[in-house]
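What follows is one chain in structure tokens, specifically the form predicted on its own.
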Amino acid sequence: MSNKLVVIWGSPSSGKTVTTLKLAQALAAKSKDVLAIFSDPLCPSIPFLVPQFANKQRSLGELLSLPTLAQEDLFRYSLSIKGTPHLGLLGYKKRDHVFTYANYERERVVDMLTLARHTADVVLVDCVSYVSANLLSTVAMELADTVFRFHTCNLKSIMFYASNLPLLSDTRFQHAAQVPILSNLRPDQDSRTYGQVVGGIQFHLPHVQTLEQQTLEACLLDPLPSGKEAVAYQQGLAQMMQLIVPEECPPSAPVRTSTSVGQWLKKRLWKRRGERK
């Protein structure tokens, strides 16, 4: 297997961060080297991910000013995590933000994930929503092996992929090999039209109550309990892994459908307001 660079990008509050930490744990239990990156500086996702190791933690905005990068650096500002030896996760620290360090380049990113590719078995980076405002995350889709694409069951959600289509449809970012995810799902939502929407979804990640309250109680290293949803959880997590390292799982078909953002939304608004009347 060669080394992968994959990156989960997505409608705000879509699930991307705790399915990095989820999906990087699961690699790792497979004795995949896993380097996880959390790209947003404005919400540092390590702090509140896994807070009892944040005092630890080294901060990805200072490793992208150092003056010069080498994988031993990658190293050093990686933060491993006690039970999980082939786990490391990179992102900013507790009270940082976007003016705490000094602005990098291209060539800095492009040099870092080059660096992270030859030092992990797969590299995750979870994206900020706002891509085109956030440079490593822009750099990431571009040269990323795979993009699973996040979209959730609500109006808020296709109005977001709607606005950044036109700039997702730049070759540089491979708009149609994207892989395209609903998650959070929850038993009353409508996944078959809304997939439609957005062109057909590959497979759906569902919304966990247990998931839910391991983010709440910090707690998300704990296995998921036993249950109906953690297992159609775990099954979408194996899809996902199944597209990175298919030698590890069964393979699964994909399903794609074709009706377009703007032909739904107009269906739809139409709809309501025929309601209205």
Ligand SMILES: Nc1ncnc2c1ncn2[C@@H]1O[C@H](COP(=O)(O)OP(=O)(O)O)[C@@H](O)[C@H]1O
Given for the second form:
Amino acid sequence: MSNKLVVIWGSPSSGKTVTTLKLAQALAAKSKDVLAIFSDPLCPSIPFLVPQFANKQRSLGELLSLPTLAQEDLFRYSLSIKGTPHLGLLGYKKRDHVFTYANYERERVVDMLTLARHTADVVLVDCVSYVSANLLSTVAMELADTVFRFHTCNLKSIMFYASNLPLLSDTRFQHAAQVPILSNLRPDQDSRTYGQVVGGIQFHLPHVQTLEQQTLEACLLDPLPSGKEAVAYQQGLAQMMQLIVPEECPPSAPVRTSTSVGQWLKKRLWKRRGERK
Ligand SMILES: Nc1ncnc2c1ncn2[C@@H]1O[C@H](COP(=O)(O)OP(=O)(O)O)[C@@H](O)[C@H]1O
Ligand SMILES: [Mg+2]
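Beyond the form predicted on its own, can we have the form predicted in complex with the named molecule?
So here's everything in the complex, that chain up top.
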């Protein structure tokens, strides 16, 4: 299976959700078909990330509870963003809560993520911090090609990992595939000491005032301005993208002769995505 399944997981409020959206946007701008799945049922993400599109949204909870699941369902349930043809968003909708939908089984998550891989070039899963309480997050971490592990530069994050990393020590969680990132890093924070305590931090995503402002004003789809922090943040995104779709491995051209119905449907639907109102 060549298409990428990428998980963003980490400590609470470390920037997992906003960076998932920014990363998805950046990949879509490179003409990658991206499906970003927001797994949090406690605080549905799409209604605060892109409230202007949320009234057209269908719920991830409903999708996970369907009696059967097919590739078309992923398209029906993922939200297209006008002006961004390669991007689909899937998540819980406004007023959903943990009891809104029937419980789903592990097999349903495996099926959904497998279909998602066949549907998009890159599938991003924004996981909840309390990963063992959310089956979608747990299974996504097991199946992921890459897990970006978000840290914040404070004692709370150190304590979070002290409690939660041992829960992921089982080999099925592929420790080696995890890429630790120090996120939302402010200039006055001591990243060196944090890195020494935690170990393995690969790169930083700086605090960007405009990003926080965009979250507050619900305009996260807007581009970031060209300030120093924003440029460094974009460089961090570029490093993440390099690990997901390395520049030296350009996407191969589709093989026309062996196009399956699923691939045909995929191309047709992705092309329409974002073009319609
Ligand atoms: N790099 C950053 N620069 C500025 N603010 C950030 C950055 N990353 C996250 N934030 C802010 O931190 C808050 C929590 O982000 P969020 O993505 O919801 O965290 P999580 O999903 O990890 O709980 C939001 O207000 C967001 O705007
Ligand atoms: Mg979140």
